[in-house]
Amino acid sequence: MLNTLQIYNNYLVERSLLSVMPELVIVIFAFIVLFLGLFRKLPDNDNSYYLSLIGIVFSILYVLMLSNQNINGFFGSVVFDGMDVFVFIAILFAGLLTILMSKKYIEMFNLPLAEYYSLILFTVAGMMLLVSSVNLIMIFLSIEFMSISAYILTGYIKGNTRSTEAALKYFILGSFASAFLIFGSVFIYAATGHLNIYNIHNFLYTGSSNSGLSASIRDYLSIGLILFLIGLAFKMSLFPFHAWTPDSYDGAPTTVTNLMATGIKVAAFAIFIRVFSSIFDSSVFNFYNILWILSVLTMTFGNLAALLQTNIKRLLAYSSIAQAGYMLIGIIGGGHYGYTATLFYLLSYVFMTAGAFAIVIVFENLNIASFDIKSYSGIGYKYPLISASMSFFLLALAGIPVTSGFMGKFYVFSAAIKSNYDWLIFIALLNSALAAFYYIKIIVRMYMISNGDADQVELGESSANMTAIAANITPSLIITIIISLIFTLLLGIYPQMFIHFASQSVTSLWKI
């Protein structure tokens, strides 16, 4: 009897550390890279980036290993489905990028590199946690782990105070998001006696289907589900809880916020999709309502603050804000489409931000352009290739067809319709059209060549030019940027294969 119950305890370690594999794989990477910065004599800063790639690509192996696998793990506080397949695999993109994107930028600012990195990988772990988490205390303690990572790295350029400024801004309100989510677990709890989110929808169908649930319990319950959705509203930049987003994209180091605009954003929608389609989504309150008001808001606050930016970070973290607007609108429309349209959107996001940030930093590397927009007057003219991919990575946050950008809103807009939502795609599509003024005028200052700049620019990338890109650009960077191309242009092409992976992602959501 003792050796039965000690091979079913071993079976159960097993089956827990199988289901959290990916995360486990990159926890422990990022280890080795903080205990090799403590060697100093080593050059740490080849040693911390490349053992940080490799950890990403060993992560990337064990979740395509796993994917045909449904594990639960650790009593039911985690799992890894089909979900988690093609969440895990974008937010690991978003890490991948951003570590390629860090090699010759971080070193700039002359900070310790290794951990740097290991914050990185600390942050993308945290992620993929959060997004494999069932259970409330999960989702609270896996948000934390991700969000104390990204506090510290917003604020990692030392003696920089608009760096400071903005690590401390994300930390308070942050701190005040937390606080929203764990009371509205706690009202969640009282009203139901369960922690784990299948356990929790199954209490509620079953309340609903015999006698009904009593007031005080839908009462508790409304009130649980309110600030719990404010706590994740404030993850995924929804207005008004978006505060800390501009400052802090402003503030934080240009990589750092390229993983905060593109992996957090992922983590969060995803782990919203995970719980409004297992708790959310039922009779006890109409939160359709909620977020119809909060995804037209969001969408149109963000557009028309980005209007007025002049500051390239600022307005795409503006354009951010916006973004998650439209996200949501895919999440409304509900149901199997609805939620396989928000992860092909989220994916499309990141690649094609991703590349709009590894531009931004080429030209703070040449340091031929500043944060204001004004200063890439020209440049067209004089870093044509850069200046193009530019352009068409902003055309794809514009939705321009044959671009993912235009894809994925397509796939949200049509969820929408389909569930009756007429009047959400029309103040989206007017967005859209506001949005993209603010895309294309970007471009048009790249190409348009003022009075006072016109006898400083040069036709053409002359041999001096290209010697300077030569110099400034790193090999990592040019990959990220190609990759980015790749498959922004790829996902807007041919989307099938991609909405295919995503659809059977969203299948795994439904097996309680």
The other form holds:
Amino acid sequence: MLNTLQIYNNYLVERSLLSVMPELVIVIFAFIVLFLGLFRKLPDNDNSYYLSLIGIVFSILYVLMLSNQNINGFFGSVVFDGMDVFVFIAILFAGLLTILMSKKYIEMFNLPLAEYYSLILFTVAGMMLLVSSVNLIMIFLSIEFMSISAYILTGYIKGNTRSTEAALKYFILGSFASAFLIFGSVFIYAATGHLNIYNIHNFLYTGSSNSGLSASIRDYLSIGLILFLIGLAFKMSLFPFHAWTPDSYDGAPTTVTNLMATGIKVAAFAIFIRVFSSIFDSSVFNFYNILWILSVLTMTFGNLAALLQTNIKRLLAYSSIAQAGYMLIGIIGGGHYGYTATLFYLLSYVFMTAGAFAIVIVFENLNIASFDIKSYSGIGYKYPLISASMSFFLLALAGIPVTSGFMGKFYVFSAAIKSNYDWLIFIALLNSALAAFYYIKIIVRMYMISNGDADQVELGESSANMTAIAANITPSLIITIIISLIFTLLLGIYPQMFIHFASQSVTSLWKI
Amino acid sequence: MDTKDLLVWSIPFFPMLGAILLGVFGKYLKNYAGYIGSISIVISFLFSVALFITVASTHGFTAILYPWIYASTFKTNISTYIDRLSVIMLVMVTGVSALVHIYSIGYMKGDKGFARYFSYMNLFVFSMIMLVLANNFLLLYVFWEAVGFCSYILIGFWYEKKSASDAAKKAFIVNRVGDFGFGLGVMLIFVSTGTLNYTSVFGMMPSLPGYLVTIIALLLFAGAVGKSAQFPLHIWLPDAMEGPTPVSSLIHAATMVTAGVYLVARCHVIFSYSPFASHVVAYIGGFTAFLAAFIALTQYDIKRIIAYSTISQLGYMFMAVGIGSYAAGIFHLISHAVFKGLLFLTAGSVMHAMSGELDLRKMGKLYSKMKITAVTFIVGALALSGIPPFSGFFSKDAILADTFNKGYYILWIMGEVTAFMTAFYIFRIIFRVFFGESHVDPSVHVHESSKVMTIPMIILASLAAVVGFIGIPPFDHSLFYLFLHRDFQNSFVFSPFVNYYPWFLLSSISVLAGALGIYTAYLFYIKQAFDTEKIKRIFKPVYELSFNKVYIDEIYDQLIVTPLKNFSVYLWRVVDTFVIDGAVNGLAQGFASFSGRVRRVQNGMVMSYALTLMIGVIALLAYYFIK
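Switching from the form predicted on its own: structure of the form predicted in complex with the partner chain?
Next comes the full complex, this chain leading.
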């Protein structure tokens, strides 16, 4: 596609820059936003909002332009390949939707906008860099890059104790996890002498496969891998490394919650697939058993905890924990098909979660509902279209046919069935049934339980309220909901295109 | 995607677009909703005619819209199978739908759910078109359920009425029984052949063991029994008359209920390789035809009589496809769709004029007040009774002649008796509604319906009068037979002809049966030659049996509903409350109180979180070292 590429072939710096071009665009725009923030009076300008949108769009264009390339950069520590293309698109959409839904919401808190948008862009760049890292040190650095921005964003509502508390918890526990990650990398390095995962792969599979690895190498490697897994499991919020999730999701601004639930989870899963597919080796240690147990614990815990949850944000947090359990099933299923299924699930998860959070924000903006699910009673008749969309997203999360959630579950489950994990699927299906209960509980509340509050009914019809709706449901929020709806439906009824896309990306994993 | 494919996909596209438009913006469209809903169907009809001409002049083809689910060995496309059978069904479905939609503009005028009604109807037409077009069993199953769902929401359209929502529930639950079998059948097909594509599945039928083919065929037929209201699952259709009358006309007479017949015809390869299953189809059809006609004799509700008549006529169609006369079955399906759609529309017109009254005993002498309705009704009734040259004569006699010539004498006798009863009950309606003495409540102002309603009726009546001529010369040399026969050539001939009696001999007998039925009705209700009360007393057991619908509802109540209810109450009181609720609430409450307790300890929280994390780390490492 890009003919100039040939010219650069011999130029390391240029090639390296090309390999991180989509991230670079985001970072550049983040700096521009930050810089412009110095000059203007902040609360009443939209510059940073539009600039960050343009940045994301440019980055998407770059990804599409480079989509056929396979570029190694920075002495092989960063790679741009098919896997990146798919995951970048998912992450960039997560970022795009987050920015779109931020517009009115952040202005409400009267906070500096430029910093907010630039931090969002930095987080997105961090996620993308993480996915394209193939070097253990690089992975650590990009996780930190991503996380530090996310910590700040979590505590962005200054003066709000919940927000600050959430950020602090996230930070402390996140540091813990990072420590495990780097500690694991040390062990892996000690065992193999390599930091690049492809070199490690070669070391494991070709170097000593005939003679077998010595016992001490195996011990070192296994401990290293377990610790590394723990570091990533924290970001993927797998049980029992999930503890930060509900509190941070609850305390953070809802837009940031959305970014954490969609973008960070996608990035963590993607890098997990990248590492797992190349260096987790069953001849060293059977990691499938550990993943099996983690998956079952994660989804069961998430669903049980969500069951009686009354705070919508906490409920979505627990639901996202449970969803992580389902995503793991695809990885356990393994192979080309399993990873494809997981990537597909990740993409569909981005849109259905973003849609649900966008609607939480709509209600938050309107001040008609708190985070308490009880306040959703009878909303279905006052805001029919919004409630219908909410129901659609919740049905998607529950995995009802016609939605992307069903197709995602179908693919990950069939991947595991293919690898004969029948019991895992049995438990997962029980979990899905359990999960449907709390998703549908919200729908029931919206449509079948009346609020009994006469004032609100009157409010719903008065013209003053109509202007309030017009002022608070901004076009950008509506666009967010429409994009999410379209993709949730499209992935549900026309999955083959996306599966094909995901399958091509997965193929690049083995092009070493 | 070439022009042909585009043509195919635009047929379901417009009803879908209409359904979405009316569903989302219905509120703002007001009275235009009716026009938009009708126009979308008319466009779809025009495209269907174009497709019909294309296929009739060339050959069938497969149009793939996109690959749907490719999961390792499981591959399904969103694709269609276009042959002469499907285009004929398409033209019928969209044609009748278009007329019923136009009629509905008048019938549903002023209803507060006007836009909602047209949205549902468009959704139904879309689903029905896709059901006809599907080229694999999964797509078929999806739209099989979709039409069932549309039927459910349309029966319960006036959901404030308890009888309507009850009827909707009954239809849905009874259909569930059949669809469960149908679903199992689809799964069994996939398990035994490894594919769901029609062509591949049919290709493999000859090589499958006989018992498997029989089981598959019977499971598929279970779905057909539910959807097409055959004995013993016919009980939902009469109750479904609670819906608006155009719905009864379109869904419960012309299109959805015939899906079962279409299914058997479409899967003729499967059924023909299992003579046993085919015979089950034929005899259930024959018995249902007889039973429903018998019940219809004594009912008083016009719509219910016509509903039983539908069940009975569907029985004829199953009889035909069960003895391997697929073309004859489809022929009757088409002509029945026309005249039964017409009968329902005219019944709706009567109901409209009588302010919702449907009881035969409260009518009479309406002929002078609503001539168009009366004449069109009589045309429909003559077609139903099989009087030449109306359409029913050609199609019904094609079936009856085949049963005789193929040696199914019992079915033939049942069919002839049913023909007699059919003519009797339909003319009983005519004589009691349009002629005889007036029992109309004087406060009701009887009037002819508006043009938007009568014109579709007139069109359908003209069609009912002439559509039979596609069946000339009668039986196996007719235009229709020669047109459609090609699609059924790859089926196994399990019931060859044993007699070769000429058509005029056989059809004169059934015309006689029909004429006799009409004459008997005339004697009863116009001449009043007999004292009906006396006859009722003499044949009391028989009368009671017919009047109480052979007590089938009561039998189900005793055998299934009551025990099930008791069992459910037991489940609810004991199992649900103590076991399930206990477990669920206990667990969830345990978690909730746990997390609540943790939340209270503000300072210790991060520590406890770190503790869980550490426990996790230790557990994972321990797992490695213990191994």
